[in-house]
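Next up is one chain by itself, shown in structure tokens, the form predicted alone.
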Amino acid sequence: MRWDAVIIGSGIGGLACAGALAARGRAVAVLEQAAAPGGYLSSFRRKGFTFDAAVDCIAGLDPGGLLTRLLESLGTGDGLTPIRLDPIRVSRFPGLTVHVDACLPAYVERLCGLFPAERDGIAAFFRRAAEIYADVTGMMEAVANASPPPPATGALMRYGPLTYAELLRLDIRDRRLAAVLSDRCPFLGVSPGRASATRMVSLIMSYFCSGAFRPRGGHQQIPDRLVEGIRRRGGEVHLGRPATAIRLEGDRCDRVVTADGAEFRAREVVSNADVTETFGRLVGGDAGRAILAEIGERPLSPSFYVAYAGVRRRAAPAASSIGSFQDFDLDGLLGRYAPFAGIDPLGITIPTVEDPGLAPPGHDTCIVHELIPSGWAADWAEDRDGVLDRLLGKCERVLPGLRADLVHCEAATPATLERYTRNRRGAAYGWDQTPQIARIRHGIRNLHLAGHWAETGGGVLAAAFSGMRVAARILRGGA
């Protein structure tokens, strides 16, 4: 048979694309090299603890949200219980701890109380942020309905060339307030002075307007239900079945070959894989090398070292998402950091605050994220125990006595993330999330890119949006 679309990779971008097509009656097949779907959105269990592999929280699970509508279109929305976080995060700075309220007006009032001289600037900044996010929601509405995208005008065009620091400087004067408003820059793995203003605002505003959520039972619930819905609509999802080649006929894809020699003939091919994987290995040959040469050497996003700790509960944490910063100079902290140094920023997720079923009674799951610059040279196996102990020691600044309460602990390095996802160097967000990300022009008429290697940027909602945008393009006949 000839599939309407063959999707390579079951990260959220690939699954969102496959789900949007399957919901509208298209015949789709998903090929995934790993044993479980979801990519960075996956979860795993150890000794009674459930750990989310890489993601803290996501937007899009509110009523009418992009992911909610996708699940509902596949008939699997009822099986998911989203938990909305409030506060979204607690950010710790020297002498200042800020709760990020789920309600935007409450958060604005909190900031005005902490920085009264900046009241007008705070209001002006969030007016600009609302304008940007209004354009973003218009685009999300279009892809949810598989309708043509709105014209590229308005706030996204005005602020698109700016870094997030440049956007802040339009309204904010207090460097401490600028740091507080930049507390989620680690969610894109880049400093305020390099982060795309529109991508950073889209992430922040999505948590206020849609909500910051975790699914009860762990993030794995989302890819599992998408797979269930795709199969329910007649699609196929093949786990542990890696694609090995994309065969071309002229300037079009003809079929995808898997490691076991099977061939999936396709009208359209969607790659949710790393760009080098897609063109260097799967397309391959002179055509693939020429495309990679045209793309050039774009900078990759950082990766993470992630510690997964099961601990005895000593006291209730202040929040389930905590950011710790030893300085208000986030450009310095995020732009020139050496991993595991004492002053580096730290992210801690304790999902059992809202979802106690992820751990045995009287225990918590604690996930600690340390950013690792792309290309950071380390022999992770050689100093595995020492690195983990240094990270847990840093974590004790926020959670005193953590190491004494450990029941289980293991870690994922950038090499681990690369092995499971095939993202080069374990890149957490694909390309570096700067304003310069642009669509890759490759000349293969029916080959589409989805996920965080596409031009929409990193993060779960952005990657899902990219996949649904590809689906909308295919449903419109490739327009």
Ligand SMILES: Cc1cc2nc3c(=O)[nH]c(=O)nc-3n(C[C@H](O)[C@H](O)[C@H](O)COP(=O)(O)OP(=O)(O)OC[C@H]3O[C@@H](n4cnc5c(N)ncnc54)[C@H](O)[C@@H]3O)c2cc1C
Second form
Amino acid sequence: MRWDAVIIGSGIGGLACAGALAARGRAVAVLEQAAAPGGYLSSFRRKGFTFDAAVDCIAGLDPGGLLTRLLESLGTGDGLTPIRLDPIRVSRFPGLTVHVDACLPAYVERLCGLFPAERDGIAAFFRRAAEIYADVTGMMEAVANASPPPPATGALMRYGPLTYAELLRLDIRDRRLAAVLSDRCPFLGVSPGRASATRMVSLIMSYFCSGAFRPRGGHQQIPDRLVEGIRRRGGEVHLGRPATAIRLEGDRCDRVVTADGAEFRAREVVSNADVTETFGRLVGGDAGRAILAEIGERPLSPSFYVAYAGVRRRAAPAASSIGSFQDFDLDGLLGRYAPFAGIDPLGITIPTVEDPGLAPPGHDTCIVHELIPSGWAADWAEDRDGVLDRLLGKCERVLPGLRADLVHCEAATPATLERYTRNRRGAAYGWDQTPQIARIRHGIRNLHLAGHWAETGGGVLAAAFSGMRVAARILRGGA
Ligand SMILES: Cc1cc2nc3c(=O)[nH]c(=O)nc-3n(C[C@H](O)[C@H](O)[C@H](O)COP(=O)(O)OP(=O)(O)OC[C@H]3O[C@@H](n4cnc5c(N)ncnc54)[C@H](O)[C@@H]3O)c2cc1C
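Now show me the form predicted in complex with the named molecule, since the one above was the form predicted alone.
Time for the whole complex; same chain goes first.
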């Protein structure tokens, strides 16, 4: 049999692509090296606690949202209960705690109350943000309908070359306010002075306009339902079955080979895997090496050290998503990043605030995220307990007494993330999320990249969008 498309990887980018194709009657096969689907968008269970492996919250689960429509098109949207977070996050700065309201006008009013002299600047900043996000929603709409992309409008092009700090400087004078508006930079892993303005705005605005969600029961619910929908439509999803080679015939892919020697013949091949895995290992040989040389040395996004803690609940936590910054100078904090140093930012997710079923009665799950710069050298095994204890100690500035209440605790290092997903150095968002990310031109006509290594960038919604965009291109018969 020749598959309409063989998709390598069942991260959200791969599943969104496979799902969009299967929903429109295409024969698809998904090959996943890990035992469970989802890549970074997955969960695991320990001692009665359910932990999301990586992700705090995502957009796209509102009625009419990109992921909702994808699940509906596969007939597996029912039974998924998206929990909308409000506040989206609580951001703590020295002497200032800011609730990020789910409702944008309420948040704007809150900021105007805190920074009254900046009222006009705040309005101007969010006008620009709305302009940029209107372009993004236009593209998402086209992708959801598998229709051609709309003509490029001004805002994405105009602001595309800017960093987020440059965008902020157009309207915002107060450096404390600029820091507050940059509180989600750790979600892209870059400082405001290096982050792509349009990516940051897309991220922030997606949470206001679509909503910031977690599915009840944990993020694993999403890939599980996508897999179910793909299989119901006659597609195959093979778990624990790594692809080991993409075989070419001239400038086209002919088939994908798996570790057990099976061959999947394909009209189109979609790789959701890391770019080095795709070209260095799967395409391989001179062709793969030449493509990697052409791509050149691009910086990778940072990774994370993630601590998963099950704790006895003493008092109800203030919010389920908390960011803590010891300084308003986010360029300094994120630019000269020294993990576990004490003054660096901290991200904490306590999903049991809204979804108590993730822990035994009277307990919380508490997931702590510590950014790790790409290539940061550490022998994680050497001081395993010490590192974890230092991080939990740091966490106590937000959650006093955390260590005394621990019932279970384990951690994932960048090496763990790499082992489970094959993202090089455990890169959390693919390439470094600066304005410079360019489309990879590899010259293999029926090979497509879907996910956060593609030019749409990192984050779950962007990776899903990328996968659905590839599906739309395949459905239209374009390369
Ligand atoms: C700690 C952390 C926190 C994050 N928090 C958020 C957040 O709150 N919100 C948000 O939107 N984003 C967040 N992100 C980013 C987001 O998770 C990713 O950008 C997104 O999930 C990437 O999806 P993907 O499909 O591109 O890739 P992945 O999820 O990396 O999936 C790639 C898949 O390909 C498979 N694969 C690789 N090689 C092969 C092979 N040879 N054969 C078969 N299968 C293969 C892998 O096993 C994996 O399943 C976070 C990331 C991390 C690490």
